[in-house]
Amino acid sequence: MKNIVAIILAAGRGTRMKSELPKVLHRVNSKPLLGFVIDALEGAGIKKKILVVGYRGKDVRKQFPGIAAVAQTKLLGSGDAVKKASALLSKFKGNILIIYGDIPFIDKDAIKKLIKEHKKNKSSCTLLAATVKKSSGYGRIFRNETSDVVKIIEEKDASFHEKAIDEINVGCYCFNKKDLFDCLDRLKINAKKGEYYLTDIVEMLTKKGKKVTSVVCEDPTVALGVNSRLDLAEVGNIMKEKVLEKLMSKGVTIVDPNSTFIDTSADIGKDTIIYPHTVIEKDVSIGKKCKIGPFARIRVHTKLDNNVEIGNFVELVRTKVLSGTKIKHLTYLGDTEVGKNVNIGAGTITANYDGKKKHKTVIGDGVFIGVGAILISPVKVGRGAVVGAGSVVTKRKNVPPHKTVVGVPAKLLGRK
């Protein structure tokens, strides 16, 4: 998207979070709050972005190293934060999108619509609004008798009647650069809070006769921000519901959504069944017609091919499983490659960590692993081999194809 730059406000500590971690780095599923905002901006085609960081700004920059950042050394509010970013935009000509870094449900479509309306109306400012049931904690949008936006009233400054307004400021604006910068130079500190409110600029513009317009979100969850651990949990629950609804709409069966967690990044094929109390973490890919759970945990960087069965109390991490394989009970596989049509017996463990490094286990096609077997990596089990129940295959003692090993330590059947 040309002639637009985004300023992302990510300086606040979030005192109500009761945390040493900057608020925007708290996670919903596997992603920091700020990550959702950046993804939405990139999805909308906004290439140039400026992060305003403050509390533990180095941590925020480390998480998002590819984005230009400026420091707000004293946390004097959103208006001051934008002023800090304006130093990088002296030669920029175009519109400026300003967005808070803690609104994880913002999406590319809402941003695109905001910018489109802003350009179409040739407004000085276009803001994103939403009508919500619980407006406590949000700035209220005050309109005149002709429904034009007049100002934004922050919670602490609102009267009893103003607090009853249910249309709130989402925290995403598009400004004409010149009009924004003119107002920034004249912005005054709020006496009650000791901060410069960016929202005061809306009233400054309307008093000058400038055009201020709004775009109302159809989905009020877009407005949800995070200011406390309670908010974080609420957002997480809504995010989980959205993920599960999306998967079910694409042909995945989720037997009990209330007890199932699936990360936003997970990819699951149609006609797969997810049984209750299953956890599927980030960067997981599951094929078609699989059966997962109950009580399964599929961890990061795991890939399951089509027609794989993962049963109760099975944990997989950084593991690849090919089609037709069954891992039904009480098993841990870490850093493992499993071939086609393999049977993994109950209680099987790949011991992938030696105290210093993690190593790989490779199990070939058609292998049968008996109950309670332990494979100490690095090790390979050849195609069509059998590992007897209770056997311990020690590291680098590879099992040849189509052979059977038994015992502790495991040896070829028939050898002493």
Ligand code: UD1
Second form
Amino acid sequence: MKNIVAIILAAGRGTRMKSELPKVLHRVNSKPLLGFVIDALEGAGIKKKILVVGYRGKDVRKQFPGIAAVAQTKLLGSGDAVKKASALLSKFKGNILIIYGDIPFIDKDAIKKLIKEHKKNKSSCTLLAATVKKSSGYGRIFRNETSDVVKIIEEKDASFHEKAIDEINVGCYCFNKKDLFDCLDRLKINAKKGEYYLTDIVEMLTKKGKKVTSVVCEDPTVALGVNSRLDLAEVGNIMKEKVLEKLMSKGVTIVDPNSTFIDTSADIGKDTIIYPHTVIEKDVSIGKKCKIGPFARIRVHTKLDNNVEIGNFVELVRTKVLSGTKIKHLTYLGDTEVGKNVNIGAGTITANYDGKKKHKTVIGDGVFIGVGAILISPVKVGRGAVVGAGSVVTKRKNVPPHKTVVGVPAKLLGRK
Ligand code: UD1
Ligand code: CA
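Switch from the form predicted alone to the form predicted in complex with this ligand and print that structure.
Below is the whole assembly, all chains and molecules, this chain first.
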């Protein structure tokens, strides 16, 4: 998208989070709040972006290294944050989109619509609005008798009646550059909070007779801002529901959505059944007709082929499992490749970490691992081999194909 630059406000500490981590780096699923906002901007095709960072700004920059950043050293409010970014835009010609870094449900379509309407109406400012059930904490949108936006009233300054307004300011606006910059220079500090409110600019514009329009979100969850741990949990729950609904609509059975946690990045095939109390983390892919859980934890970079069965108290991380394999009880496999039609007995563990480094375990097609086996990596179990119950296969003592090993340490059966 041309002639538009986005200023992303991410300098605030997030005092209400009571955290040492900057608020925008708190995660929902595996993604920081700010990541959702940046993805939405990218989805809307906005190339030029300026990130305003402040509290622990280095940490924020580090996570989003590709984006130009400017520092707000004193956290003097959203108006001041925009001022800091405006210093980089003296030569820029076009519209300025301002967005807050703590609204993770904002989506590309809402942003696109906002810009489209802004251009169509030739407004000075177009703001994103939503009608919500709980408006407390948000800036309320005050309209006149003809429903035109007059001003935004912040919670702290709202009267009893104004607090009853259920239309709120989402925290995403499109401004005509000149009108915005004129107002930024004249913005006064809010005495009650000791901050420069960006939202005061709306009234400054309407008083000058400038055009302020709005786009109202159809889905009010788009407006949800995260200010506290409670908000974070609420957003997490809604996001979780959305992820599960999407998977179910694609043909995945989720027996108990309440107790199932699946990361937004997960890819799961048709007719797979996820049993209760299962956790599926980042970058996991699961094929068709698998059975997962109950009480399974599938961790990062794990890939399961079709017809795989993962049962209770099984943890898999950075592990690949081919079709027809069963890992049904009390097992940990880390950095492991498991072939086709393998049976992993209850209580099997791959010891992938030697205290310094992680190593790989490779288990061939058709292998049978007896209960309670320990495989110390790096190690390979050849195709069709058998590892006896309770055996400890020590590192680099690869098991030859179609042979049986038993004991501690494991030795070929029949040899002393
Ligand atoms: C703000 C809006 C409110 C709106 C709500 C939507 C103002 C004055 N109020 O309130 O109208 O309904 O968001 O969620 O803008 N930030 C900085 N520097 C600062 C202060 C804040 O970069 O000095 C950033 C924060 O990191 C955050 C964003 O601006 O990403 C919003 O700040 P926050 O304190 O969360 O504002 P709200 O009280 O939620
Ligand atoms: Ca906020």
